[in-house]
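Taking the form predicted on its own, here's one chain by itself in structure tokens.
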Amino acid sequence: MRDWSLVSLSVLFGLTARWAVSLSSYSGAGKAPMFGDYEAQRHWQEVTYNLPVEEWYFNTSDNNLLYWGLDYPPLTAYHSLLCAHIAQLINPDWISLHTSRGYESISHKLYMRATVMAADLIVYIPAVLLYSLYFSEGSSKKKVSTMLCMLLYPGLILIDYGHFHVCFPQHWNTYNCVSLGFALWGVLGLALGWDLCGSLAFCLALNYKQMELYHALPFFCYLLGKCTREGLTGKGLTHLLKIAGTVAASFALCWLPFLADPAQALQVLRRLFPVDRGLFEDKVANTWCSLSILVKVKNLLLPQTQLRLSASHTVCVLCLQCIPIVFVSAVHPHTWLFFWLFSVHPHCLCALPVCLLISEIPFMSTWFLQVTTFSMLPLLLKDGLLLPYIVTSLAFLLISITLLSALEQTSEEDLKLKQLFTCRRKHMPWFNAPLLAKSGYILSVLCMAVLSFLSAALSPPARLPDLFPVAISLFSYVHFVGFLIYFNTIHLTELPSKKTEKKTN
């Protein structure tokens, strides 16, 4: 009974933090004529409710695609339609065709925030509870602490309840809790051995937000490897065909209204992947934006060449990392980090697999999640979310340190580097991994605090208007490369026990 009381209090704490952040400003508030991402969500409800499905993704007199045109998969459109029907019952003015453009009010803001909260409660939070309480290791207290840390991850809260966005493909969006929740349900399905259910859940995630492509290849390789080991001429082939049938049926149902006319399906795909914009969108912590500080790739190469370069690098590094999954049956965060660093647009989507490791490697996971939140600071400052950023970041740091003892778990064994340093100790007897880890972490946190203060308090020089965003982007990118090396190292050197192998599977 006491454990369930702690669970209830933790969930309540997570919901309170979400609602408190939702009372803050949002993207594009009062900024006509385009307003912002909040308006995009409202406009999608207007479009899906008032127009036939054949016009949702097409440019017409009633649907100007240049004004927040729908550019997410069908499941997002259906969700917007559901929210629109509820909005129609409350106040039809919120979604009236044309006349509702730029609509803003306190009641509408509360409604929009409530739709995010409802989606969170239905999809994401139950998946977090199930993973934390039944799949994470440790005592009951540690499991509840893991759950609380996952629920209080500032990056997701600030995106969904503050800035109301996610960076891909044409603008910032929200409801990340839905796609990440479905993806987590997919992970849980595979962990339980329910491969068909896991495949279905991940297909829903992919049909809600195309950014779930970040996670798609590891899912595919894991399932292919499992079928291969069962034998592709017998039981394994049957299992593979069942998975393929589940995936095909899931996509067919989600895309059913658009499959009658091939032009419809092609137009949806064009809207989902607007490659004409080129490789660069904003000052983000990926390879290309960081490289452009030294080499102006944008000026040297044509947009299409930039995209081919990005795609080829992403595919190459992902294949190198995902092919072993077919044979080893273990998925590690570095596969998503490669996609993050080399793809067109990065995002905190790869924070999800690291969240799943926070009870196993609390020190490095906490550090990584803090950096992902810090990397979004320029966007948060644009919409007056400095205070929520500070409060949520400090709360997450405090809880990770006190409940998970993150700063105390820096030994070679805690960092999963014991085997590596056992081999290297005879050559480097002076090397002190715990001291180096703690020192690096403290220095990193201090630098993040200083950069946050400078970004919020000072104006950049006139000749360097992007000084602080670029500095934050480069600082975060260096960290992500370091995390990539770390996770790749433990993946290559650690010999998992049966218990660990069961968990990673």
Second form
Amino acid sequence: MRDWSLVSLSVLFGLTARWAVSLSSYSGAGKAPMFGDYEAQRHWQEVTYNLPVEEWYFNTSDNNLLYWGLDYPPLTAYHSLLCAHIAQLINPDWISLHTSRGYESISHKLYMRATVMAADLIVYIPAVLLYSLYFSEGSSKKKVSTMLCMLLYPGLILIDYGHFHVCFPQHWNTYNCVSLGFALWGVLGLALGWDLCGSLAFCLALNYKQMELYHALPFFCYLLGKCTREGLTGKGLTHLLKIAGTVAASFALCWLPFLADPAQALQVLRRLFPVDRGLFEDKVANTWCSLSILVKVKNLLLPQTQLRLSASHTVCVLCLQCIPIVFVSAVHPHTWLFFWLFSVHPHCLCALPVCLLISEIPFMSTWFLQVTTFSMLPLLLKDGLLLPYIVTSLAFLLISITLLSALEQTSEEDLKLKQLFTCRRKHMPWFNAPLLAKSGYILSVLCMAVLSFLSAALSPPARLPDLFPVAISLFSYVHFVGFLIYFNTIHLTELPSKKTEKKTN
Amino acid sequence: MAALTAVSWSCFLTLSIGVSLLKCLLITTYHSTDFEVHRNWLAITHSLPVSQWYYEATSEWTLDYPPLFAWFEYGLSHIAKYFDKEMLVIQHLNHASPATVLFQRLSVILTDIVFIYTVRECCRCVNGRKESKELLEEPAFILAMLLLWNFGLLIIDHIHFQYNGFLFGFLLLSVARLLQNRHLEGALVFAVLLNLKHIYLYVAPAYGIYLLRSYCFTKSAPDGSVQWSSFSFTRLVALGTIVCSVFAVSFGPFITMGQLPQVLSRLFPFKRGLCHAYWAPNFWALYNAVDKALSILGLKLKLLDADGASKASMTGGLVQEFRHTVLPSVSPLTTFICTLVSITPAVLCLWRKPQGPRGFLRCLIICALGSFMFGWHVHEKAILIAILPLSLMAVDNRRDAGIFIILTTTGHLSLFPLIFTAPEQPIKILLMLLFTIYSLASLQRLFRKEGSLLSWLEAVYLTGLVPLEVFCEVVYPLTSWQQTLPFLPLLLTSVYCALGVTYSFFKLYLSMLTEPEGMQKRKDQ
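Swap state to the form predicted in complex with the partner chain from the form predicted on its own:
Next comes the full complex, and the chain you just saw is listed first.
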């Protein structure tokens, strides 16, 4: 069959799955007074449409920041404004100031879902198409399989199209497809060698969601490394300056309305990084879900210590990974993707880079993606998304096993562990990596199934109300540590060989 | 000819699990009144003795399927009580608790296993192509995809709500058995099917004639005509025993209770109008449209009396009777005769020169289409009786593939009005695109050496469906016609689709009557 039809079928299939998930029950509904993320998005449309730019980030009589105040970078606000203008054409009640609070109706829900779908179609899906068709390896059939797998990654679908409410205020929201899509465009730009376009796209991602900062360091290191290679005194310097200029210009463009008055810009920053409100600790504790669970279990560490611990942890891991990228020259885009896996952040954000590895290491990436989806189970349960969760996870498992034949790609070669094991083999001849990996995978999938079933079907004992969420977090945490070690290992051991291999291309 | 190797078997499994997962995602979608119909039947069969089943009339949705289907509901009701006991109370009209929805939806998804098994059997009947190396170009794979992922089945069963997958499983299974020359099994399965849903009576002539001609007569004369001396009485008795015993099991209890007239009156209600609430794209749609056009023309030219002209809109969404203004009104008897006339040549052809199981399959499709074209109160869903068996022939030769494309596209599009709620619109359109693009691309690829599937005129006609749909779904709601001409989108869609369906009907007929001998021989080899 011709490629175009397979590609269009995959895209249609991805869209069908997305829309089918978006039909699922509307759980944030009626939960006054705060409602959920859905209401937050609607409220931002209301605020951006009705108030002048200067008031968007300020607490005024018309803009109560305690009620879902805008705390995302300007690009998100502009997006809300655009959506609001369209909403105004359809039904002005949806965004009328004050009176529209907690507005809920079927047609409005449809409208919100449609905006997500539109954003997805414009930003994320084309990037996935381009990436999987031009930058992944293998036959055209394999490329299409990779694409389908990336499009059907359950985590992103469930977060963007399922309905999340008051869990993780600030961090989890719809429209993840936009920021991740822009980040992906950034990767594509760098992969094509268009560094300026790449950095522009990534700046847009940063200006859409400050969470993208997690991804920023590898971008920075990669570009810095490239400039160093060209010679920091001559060509490299101009290149660096050009990139810096692009970044500065794109930031300036995004922040234009707020730059006139320094107070404005400061207020926006304060909203984005609310350090002074003392919320930071809470949120990090939240985000560092697994870690905080450990703390909860042991009940030993104070929140402050915990914060410091997590921060230092991140920095350590980051340094470990970023140092080589600056010094090792001639890094191929594929290789540096490994760098993205730097935090124990068990969510979508680090799922994107792993998505990009699907065609290279299908076994490990699909396993990892499966675990990330599983780690969100407590939240999904709270939102009544059990059915879509089960269906999409099973579908993802099915696709990864049949289309990508993930289970068969467990040889040392496939796992990129060959170098490591050649020296190891002398000492441990009994060590059978494929068998170990395969049985580990099956065991872990079984565990996930059992835990999912238990937490959905049984009510926990009265003494331990959080038993299942804790178990799930712990389970995922163990996996993430394992994956962290694994991806770091292959990253550090694979670099030299990759370098020579890719240079010839 | 087992075209299923180990690889394609795992692929088949993937396809069927994949589509089942998609069905699960559709659990929360809108469901039509058929949902309540089936809930009511669950309640009736569960809480009443058999003697009351066909008399119960608390709900307007009385039991109007044959007894075996009632027994099927009875069986289901014993699982249903573990989900929600409330749904089994007759008085609880429109009971749709989440557990009820889950149970009913899951029952459809799980009984579809029959369909999946059948599709596998059908795939085994397909000739594998030696020259194709790629799995995606394997006819058996394409057939599995066309059947399992059939757009019509997906939206009717899993959004609109009905048990067609399971029933079509029986139909295709009997077809597959006949293709495999296991005639008695085929007859048994078809007899069971008739007692599950009597709409399949439409295709019964094809079965009757084929079994009589090709099974009870063991030999044909050299020129293909009947050799009377080869009649095997034992075969006829075996066939008769099987069919009669199935009917005896099903209707026997009601005959002994003396309820047969009551059961039959429930099964064949002739009170309903010529056309169903939404017009099926058949001959009567064209007939009504011509009548409408003539009456408007007549009013303009002052040839008709304005008071006499019935202003009733035929597609107001209710099952209602409709009097024609200019053309003569149509009675059930007329439609019956028309149907009979339309299928007679095909049946005669099957009798005079049977062309093996393939000839039977063609005749079956013509019977289904003929009754769809001329039947009384035809549901647009009935087009599936033609579409699904036609899939079997579409992967076999190019001409049928072309007919298949036209018939499925128009037939499926005419199903669009069934799903009218806003949240389901994107799903409907996406699934339709998925199926249409897949069938076009894969069949074109399969027969790429034999030229294009569609002539330019057919291609233009099919492309015309896009602006038509855009007009009906997007432009029309914005215009003032919504008040003055409420039936316009349905009328346009059904008339436009009726053209395609009629065209494929005639094309299919032509291919049956003129099937060249050479083609026939090639297939027998």
